[in-house]
Structures are given as structure tokens and as C-alpha cells.
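First comes one chain, alone, set out as C-alpha cells in the form predicted alone.
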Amino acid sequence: MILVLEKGITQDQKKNIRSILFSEGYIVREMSEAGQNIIGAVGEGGKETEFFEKLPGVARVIPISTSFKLVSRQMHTEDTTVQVGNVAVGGERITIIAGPCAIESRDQALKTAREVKRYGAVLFRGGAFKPRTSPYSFQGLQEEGLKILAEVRSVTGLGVVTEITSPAQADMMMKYVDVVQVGARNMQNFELLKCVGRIGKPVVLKRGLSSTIEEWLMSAEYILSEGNDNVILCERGIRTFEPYTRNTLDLSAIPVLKTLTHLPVIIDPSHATGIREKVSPMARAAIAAGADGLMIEVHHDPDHALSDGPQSLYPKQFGQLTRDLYVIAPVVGKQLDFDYLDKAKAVDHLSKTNGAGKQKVAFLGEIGTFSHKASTQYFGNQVTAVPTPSFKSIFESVKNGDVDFGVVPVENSLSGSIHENYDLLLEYDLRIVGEIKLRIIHHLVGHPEAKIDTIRRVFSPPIIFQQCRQFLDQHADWELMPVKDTAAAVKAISEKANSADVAIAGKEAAKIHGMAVIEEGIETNPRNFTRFVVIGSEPFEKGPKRKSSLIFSTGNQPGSLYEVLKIYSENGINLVKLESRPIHGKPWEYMFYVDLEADVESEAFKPILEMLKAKTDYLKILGSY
């Protein structure tokens, strides 16, 4: 059951409900879900739920009505997200677990480490103790390829993920390892899943051969029972009648789980097909249908694996897949992002020589603007959001170090440029540190009793009234009232009980709020995304460096842009943005913004840079991210 506490109730109240709670034999789990205090309590307690609704501090009780307790999302309605060191598993991040079946020696495991991590990997996979159909395979090099798993973290930065297939090896777990897995033919060895409950290590928690879903949660249940909460559930195929794959991959089991569970939800394509070229596919879909991340087999030479070598991917077929699933990701609203080790290295790094403790990044609006998303998913939760009133306060607050980073948007795909942060990158001394593209999905957001023929005003930003413009126009006796932000939009509409007024903003802010969405993807183009910049005083000190950007001016005569646009091309130096902004004060005279596929103040570029520097008026690197 759920016991919601009032938001008055005293240390000593909440104390007495713990108290009898415990007293009476309940599992006790305290949480803030959307605000609210709440306290799960799972067993078979002798006390009716009337007993405790009239409990001094309770607000109500809810029942949990599913099998599965403290796995289930009415006991936590909130996404749980499992940290591994720098690593969430569950935000709003892709996660990609990489390598080969089994360890098979130091120098395969660095090999194959170092390419995943090239192509975006952020955790790595390897067997030590590898259960087999057959006694006669390749059991694994037991606590020497723990060993060698933990070599692999030092030298690579990389999290490992092993395999336990006994309680006997909790010892060694604790000692090499980040993540612990239980295999499918261990899903249901109830004992283990107790010990890996016990050891409080990160779990990924494999779908059994032939469990159902339910059977599945129960397990997870067992872990979550024993006081570890951090579990991953991952689907990785079970068996059916159907010969052409070694199992059958239950895509479905992602939205399913969704609606069950808080758990974040992997999927593993290579044991799902047994067949490389059939992994890339599934890994693909996998991720449009909402998993949280992905575990996939890599070898630097499958053909002479020692376990599961015709699944496994070869390292550029990996790297080919990342690049799909990195365009794929912000369709349903999340991102691969291939700098996240070193973003994270980088960003812990500026903590400690400030010595400010966790790091600030200044965004436009209020919680739940695409802006306050667009922080959360460049950075995590590795940094504080700051709402913040105008873009200019913005890069005031980083100039002034209020704030440790600012994001502002740059551009969209439908509507333009924000010429406004433009003119500001021109005016401060302020440097481009990364950037995040955002797809943009409108929803008509409203009170929950709100209907379409009774909606009369609309609130949101200029701009999105411009890209909604289609759906709009089919409303013309609407009113459309502008306000600085889509969160703040659909604050004012939830502070007044008036149905007919609505608000254009995202899901998020609809959620935080306690609003209801109307009608889905109003945008008129689908195709709807958003360039944000991260903007800082200094560079981050570690990371890749692979595209830069920069303003220039050139002389008033004939061909002076030619001349400069020809140094990129004569180097081979891809331009993927030039755009032309009026300088201020000098009528008909203009600016040249530039993005380029390079890392301008790197060594090599510098004879480029020369070469530039004799050819504008004016140059100003904005940064190289």
C-alpha cells in the first residue's frame, strides 16, 4: 500500500508511521513523487487499511493492486534512473552497454573496449563466468577475467559488466565490478537474486528463456526486496516455435513495461537473434520504441571468438549503428551522445578546480521549458538547472559566474535562426563549450475537463504560435495570448480554473503542473528540431574537439568572401553553416557566422587559421566543441 502524508505532518508522526509500519513486518520505502510525501509499505501486515488512513499524518491509502510491489510504477510513479559511477541508466540519455560475449584475454578486452568506447559506448560487457549449454565450451577465465575487467575501467574509463552465476562469487563481484548481471537461465535462482540484492551493486536483470512479464517483475522483486533498488531490466529474446532466429526479441515488452514498471529497460538484440546481421536492425527498432538503452556484443575478431561469434558485431558495424541510433534517439525525445564519458570527465573536473561543489547551467524560463530540457539531456544530473528570465540574463550570469554554463537556442529547423543570441555570442566575451539538438513536439496542454469547442485563448511564445500555425489557423476565434515561455504558459493556465484557456508546451511542463494533454503533435511539421549551444567563460579542459565555430568580416569589394570561403574549401575543411547578420551601427555591412567540421584551435588548423586571419577584417572564434 501507499500511504500519502499531509503536507503539514510532523517528524514525530511520520516517525510513529515508520514505527508501527515496521513494528507490523512492512518492507518501508520513503519517496516524494510530484511533490507529495509518500510511503510505500509492502507485506502482509495484520492491520485493515482503515487502521492506518486514520493514523495521525496520513492523508490517504492507496492499495497496489499488482503482484509485484516495489517494482511496480503505482508504488514509484516517477522513471528510476540507476547510476553507475558518471553513467544514468534510465534518464534521458541513451545507454550503450559494448562488448564481446566472454573474456578471452587482456589484450581482446582493451582491443574491443577501446573501439566501443570510440563508437559511443559508455559501459562495457564481458563473461568471466560464462554458463554454457554445454559442459565442453568456454566456461570463461573465471577471476582472472575480473581481473582483467577492472583493468579495462582503469585504462579505458569505461564501467564493466559481468555475469554472476553464484552466490559464491558475491566477493569477487564487490571487488572487480561495477554492474553485476543475472542471466536468463538464472532469472529465477532465487537465492542469487538475493545475494545481488544484499550487495547493493547497479543489477541487470535478464528476462528469463520462457517468463512471462509477471514472472519477470516478481524476480525483480526479489532484488528490490532485499533493500537494492538499482535494477536494470533487460530483454533479451525468449523462446518460441520460430527456427530462423536463436530466439524471438518481445519488442512489446518495452511499452509494457513502461506502464508496469519504473525499472529503466534495456534490450540485448544479440542473444534476441544469435545473427549479426540481424542485430543493427532490432537495436534500431529497440530504441524507437522506447528502451532505455542497449546491451550489444562487439568483438575486434568474431570469426575467432571463443562464445558467440556469429551475433557478435564487428567494431565498425557498431560504430555504423551508433550513427543511426544518434539520428534516431531525438525522434522520441532522447539523445545519444557520444562525448558522455568525457563531458562527464570534464564537467567533475571544472567541479574540483573550482571547488564550487556540483556545477550550475543557466536555461531560459522556468522547469519544463525544451530549453530545461535540452540542459538535462546535455548534461544529466551532474549539474544544477537555473531558471533564468531572458537570454541576455544568461550570458550575464556566466559572464558574472553566477552560473557555470548557459544553453540558448540558436536556430530551428522550421522557423530560423534566433537572431538574437547571435548578436548576443558577437557581444560577449563568452565562449561555445558543446551543443545539443532538440526535437521540438507541441501539445495543446490543458485543465483536465478542457475540451476543444470550449477552449477560447492559447498561451505560448510568439515562436510557437508560428510553428503550430497550421493547427491554429483551423481555430480562428482563438485567442492567442504571448507569453516569455511554454512552462511558464502552463503555469499561469493551472493557477486559474478556467478551462477555457490552454496552453501550446511539452509534455514535461503539462506533467509538473498537474495539467492534461488535449491533442498530441500540433506542430506543423514534424520535423521539428532545435539546435541549443552551451555557452561558458572557459573550455572544458578534456573531451573531443570536432566542430567549431566562428564570426567573420570581410572588405566591401568584390570577392572578398570568395576568397575566404575558398581557404575551407582548398583544405577540406566541410562548412556545415554560414549565415549573414547586420552589423550594428553600419548600415548594409554584415557579419558571417560560421560552423565547421574541425577543431580551429588545434595545432594542425593553425597555418588555416593565418591563412583566415589575411583574409577578414574581422575573426573571432566562438569555441570548438
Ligand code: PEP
Given for the second form:
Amino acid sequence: MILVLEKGITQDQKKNIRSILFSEGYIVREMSEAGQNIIGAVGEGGKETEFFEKLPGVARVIPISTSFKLVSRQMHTEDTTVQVGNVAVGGERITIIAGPCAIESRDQALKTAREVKRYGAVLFRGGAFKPRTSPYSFQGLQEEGLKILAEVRSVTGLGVVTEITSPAQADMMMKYVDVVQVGARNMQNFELLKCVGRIGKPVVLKRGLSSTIEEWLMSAEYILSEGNDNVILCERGIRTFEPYTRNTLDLSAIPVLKTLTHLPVIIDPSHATGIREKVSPMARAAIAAGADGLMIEVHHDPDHALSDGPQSLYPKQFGQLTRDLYVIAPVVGKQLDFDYLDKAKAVDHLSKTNGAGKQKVAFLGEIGTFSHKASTQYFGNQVTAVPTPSFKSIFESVKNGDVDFGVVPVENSLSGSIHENYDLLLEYDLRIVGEIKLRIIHHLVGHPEAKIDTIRRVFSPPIIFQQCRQFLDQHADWELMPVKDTAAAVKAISEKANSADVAIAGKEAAKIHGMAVIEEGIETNPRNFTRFVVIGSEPFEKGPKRKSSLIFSTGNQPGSLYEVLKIYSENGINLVKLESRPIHGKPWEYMFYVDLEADVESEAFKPILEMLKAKTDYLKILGSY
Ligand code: PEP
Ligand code: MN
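Switching forms now, from the form predicted alone to the form predicted in complex with phosphoenolpyruvate (PEP), please provide the structure.
What follows is the entire complex, opening with the chain shown before.
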């Protein structure tokens, strides 16, 4: 059952409730959900619901209707994220776990780990205790394999995942690995489930070959009931009558699980299909269907793998797949982050050198804006996001060192460039250290009782009215009320009991302020993306740099822009953006902003940079990222 606590509950009342629940034999979890304090209590106490309802400090009691309790969505309406070092599984990031089926040797593990890391995996997998169908197949290197995994972690920085097949391995798992996997064949090995519940490390719980979703969730319940909430569910195909694939991937388990449980859900398309060529299509589909991540078998030389070679991807194929996923993720509101570990390290490094606790990032507007979402998607929970009233004040805060980074939008795929930020990039001596693209979905947000035909006024920034033109044209009698940011608009309407006022905003803002979505997806074109740049005063030292941004001006003679562009062309450098802005105080003279696919600060680029300097009047490197 769920005990919703009164707003003004005292500490003593809470203590009393907890001790009564404990003495009645309940497992107790205290949580805060959407601004409400709740206590989840699971067990078979002898008392009726009314008894708990009458306890001082309890507002109401909601029974949990499903057989699984701790894992249920009723218990915890927000998504759980499982933290593995710097990696958060669940929430708005896509986590890619990759590596060979089995650890075969130090060389094989390290080679494969370097490849998968390079292509975007953030955790490394590899079996040391292999539950093979035949006793004559390779059984794994056992403790030797775990030692290799620990070495992979220290060399590459990737957290490591491996299967535990017996409670007797618990101490070794504690010593060598970051995540333990309970394999499909052991999903209902209850002693093993209790064991991984007690050791407390994050667990990947695979679905049994012939298990229902309910049985699977009951297995997860075993782990949580032992006090370990860090469970990641992994669908890996179930056994059906279909022989063309090794198993049948149950993709519908994703949306089913998403309503039943708060736990993150990942997909293993390798064991599901058993065939290399089928892995990538199913991986792409899984992300489109809302999975929080993937576990994929990759081997540096799959043709000589000791187990599951035919389903293991070649590193290059894995690289192709992550490129596709990088594009798909923002469409479903998530991010796949190639450089995440390096970024996290840079943040870590800064926090050490600054001596501060958490790092800070400034974004425009209030909590719940798209800029806020961009900040949290880029940095995860490594930093504190600081609401900031204007773009200029974001630049100022970064310059003064009040925050470590700023996140500012520079371009929208429908409404074009945000010129103010281009001008600020020129004016301030800061660097672009990263970029992130978000899909922007607008909703009409209002009081739950608001109806389309009673709406009179709509609040949002003018640029958003522009993006929702078609929808707004159908309601020409509505008064458009321009405001600075979407979240502030939702906040303002939530504070007045007037259902004739609504806002256009993202669903995060609606959720934060307890408002309802009255009409979903009202942007004219669904291909609505905004590109944000991350600004800082020093570059991240680590991480591959694929792109750079420059500003330049040329002399006002015929062919001078052509001369500059020719340098890019002759050196095979791809320009991905070219934009001109008037130079203040010099009518009809322009600055050019370019984004190019190269690291302009690398050694290799130096001669090209010299040529560019020779052909420009002004050249400023905004950054490589
Ligand atoms: C594995 O991940 O290597 C494995 C054996 O998976 P499953 O338990 O899903 O068969
Ligand atoms: Mn395998």
C-alpha cells in the first residue's frame, strides 16, 4: 500500500508511522513524488487499511493492486535511474552496453573494449561464468575472466557487466565488477535473486526464455525486497514456435513494462535474434519503442569467437549502429552520448580543480524549459542546473565564473537562427565546448478542466507561436500573450484558477506545475529540432572533437569570401553551416559564422588555419567539440 502523507506532517508523526509499519512486518520505502511525500509499505500485516488511514500525519492510503509491489509504477510514478559510476541507466539517456559474449583472453577483451568505447558504448559486457547449453562448450575463464574485466575497467574507464551464475560467486563479483547480470536461465533462481539483492550492486535481470512479464517482475521484486533497488530489466527474446531467429524479440514488452514498472528497460537484440544481420534493425526498433538502452554482443574477431560468434557484431557494424541510434534518440526525446564518459571526466576534473562540490550550468528561464532539458540531457545529473533570466546573463555568469557552463540555443530547424546568441558568441571571449540537439514537441498546457472551446488567452514566447502557426490559425480568436519562457508561462497559469488561460510548453513544465496537456504535439512540423551549444571558459581536454565553430570577416573586395571557402574546399573540409550577421556600426559589412567537420585546434589543421588567417580580416575560434 501507499501512504500519502499530509503536507504539514511532523518528524515525530513520520517516525511513529514508520515504527508501526516495521512492527507490523512491512518493508518500508519513503519517497517524494511530484511534490508529495509518500511511504510505500509492502507486506502482509494483519491490520486493515482504515487503521493506517487514521494514523496522525496520513492523508490517505492507496492499496497497490498488482502482485508485484516495490517494482510497480504505483509505488514510484517517476522513472528510476540506476547509477553505475558516471553512467545513469534510465531517464533521458540511452545506455549502450557492448562487448563479447565471453571473456576469452586479456587481448580479446581489451581490443574489443577499445573498439566499443570508441563507437559509443558506456559499459562493457563479457561473461566469465558462461551458462552454456552443452557441458562440452567453452564454460568461461571464471575468476581469471573477472580479473580481465577489472583490468578493462582500469584501462578504458568503462564500467563492467558480467553474469553471476551462483551465490558462491558473490564475493568475487563484489571485488571485480560494477554490474551483475542474472541470465535468462536463472531468472527464477530465487536463491540467486536474493543473493544479488543482498550484495547491492546494480543488476541486469534478463527475462527468462519462457517467462511472462509478470513472472519477470516478480523476480525483480525479489531483488528489491532484499533492499537493492538498482535493477535494470533486459528483454532478450522469448521462445516461440518461430525457428528463423534464435528467439522472438518481444518488443511490445517495452511499452507494457513502462506502464507497469518504474525500472529501466533495455533490450538485448543479440540473443533475441541470434543472427548478426538481424541485430541492428531490432536495436533501432527497440530505441524507437522507448527502450532505455541496449546490450549488444560485439567481438573484435567474431569469426573466431569461442561463444555466440554468429550473433556478434563486427566493431564497424556496431559503429554504424550507434551512428543511427545517435540520430534516432532525439526523435524519441532522448540522447545517445558518444563522449559522455569523457565529458563526465572533464566535469569531475573541474570539480577537483575548483574544489567546489557540484558543478553548475546556467540555462535560460525556469526549471522545465527546453533549455533546462538540454542542460540535463547533456550533463546528466553531474551538475546543478541554474535558471538564468537572459542569454546575456548566461554569458556573464560563465565569464565571471559563477557557473562552469552555459547552455544556449543557436538554431531551430523551423524558425532559424537565434541571432542574439550568435552576437553574444562574438562579443564574449568564451568557448563552445559541446552541442546537443533536442526534438521540440509543443503541447497546449492548462488546468485539467480547461477545454478547447473555453480558451481565451495563450501564453508562450513569440518564437513558439511561430512554430505552432497552423494550430493557432485554427483558433484565431485566442489572444496570444508573449512571455519569455515556456516554463514561466505554465507557472503563471497554474497560479490562477482560470481555465481560459493556457500555455504552450513541453510536457516537463506541465508535470512540474501539476498542469494537464490539453492538446498534444501542436507544432506545425514534427521535424522541429533545436540545436544548443554548451559554452565554457576552458575547453574539455578529453574526447574526440568532430566539429568546430569559427567566426570570420573578409575584406570587401570581389571574391574575398570565395577565397576563404576555396581553402575549405581544396582541403576536403565539410562545412555544415554558414551564416552571416551584420557587423554592428558597419552598415552592409558582415561576419561569417561557420561550423565545420574538423578539429581546428589539432596539429593537422595548423597549416589550414594559417591559410585562413591570411585570407581573413578577423578570425575567431569559438571552439572544437
Ligand atoms: C549472455 O548475455 O551472454 C547470455 C548468456 O544471455 P541470456 O542469459 O540472455 O541467454
Ligand atoms: Mn552470448
